[in-house]
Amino acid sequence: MKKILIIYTGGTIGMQHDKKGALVPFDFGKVNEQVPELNHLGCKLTHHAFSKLIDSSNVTPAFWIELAQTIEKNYSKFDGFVILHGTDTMSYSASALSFMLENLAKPVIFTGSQLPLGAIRTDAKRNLISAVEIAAGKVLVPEVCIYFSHRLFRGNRSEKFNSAMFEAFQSPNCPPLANVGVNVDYNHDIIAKPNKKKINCPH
């Protein structure tokens, strides 16, 4: 059973209304209950919050290094990895860590979502499940990248265009790596494949 580390840095998507009607963070230890969908993906799910969630508005370069360390340390013990993050930075902070995390041999998966979690609508479950599957799935994408919508992109070659809609992120200049629907549909020829079993971070 593959072990995967949900990461919440922060964003839309860890959101939800208290019974004042404000926004706020939820607690992803008891993420399982609010999308019970992840107890049928045959893996483990661990989580790890930051101690200071951040707006992704307010990512900095620090905020890149502490979330590259924080893999760095659990790389040994996990098959994958998904990053919870506000989507309006997302692509910086994926092609950011794409160039910090070298030599991958697991998947590192941005995803976060247009509305909250607890939201009529929300697009938040089905973006977390199939980022989740994807990483524990047994077709290796040993790379940084982006769930959004029903796309897999390459961290370092996606953006964010639109923020109205779901479907919110585009890769002008690389296809897809997987399209989501009834199956998942991997674009095999474009996927990473892996040299060394480790990966070099900053310190």
Contents of the next structure:
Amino acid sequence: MKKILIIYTGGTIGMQHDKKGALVPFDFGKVNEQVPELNHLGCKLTHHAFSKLIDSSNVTPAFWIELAQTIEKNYSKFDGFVILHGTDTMSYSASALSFMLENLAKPVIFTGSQLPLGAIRTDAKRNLISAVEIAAGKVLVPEVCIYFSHRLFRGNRSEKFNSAMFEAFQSPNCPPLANVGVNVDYNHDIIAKPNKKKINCPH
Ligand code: ASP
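Show the form predicted in complex with aspartic acid (ASP), please, the one above being the form predicted alone.
Everything in the complex follows now, all chains and molecules, and the chain you saw is the first one.
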């Protein structure tokens, strides 16, 4: 059974309304209660929440270093990584990580959402479930990617272009690595191949 580490850094995806209606980060350790589908994906999930959850407008290079180090420390223990991140600067973080994590041989998939996990019409659940499914899937995608609204993008070829639609990201210069409909349709020709000589070294 594949082991996936979900790293929660902040952003809309992990927010919920408190009793007064204000948006506050929710206890991410309880994500399986909120998204019970995660128990049925056939993989073992472990969660790690950053001690300081941030809106992604506050991302800094120090944040990227913490994220890369979290992956580096856990690299040998897990088969894949899913990073929950605010959407506003997700493409910047995915680009930075793609250059920091050299010789990657495991999937690192960023995702987030336009609506909080607790909202009725939320896109958070489906984005999270599909990102985990791809990270734990049979087809290896050893790249830093963004999964958002049915499409898996190469992280450093993506951009957020819409803040009102669920289809918030695009990749004008590179086709999606996968399209998710009834099946996950991978674009095998363009998915990177791991460098077998350096396979265990993520940096
Ligand atoms: N401002 C939020 C962020 O980027 C928006 C979001 O998560 O979608 O953290």
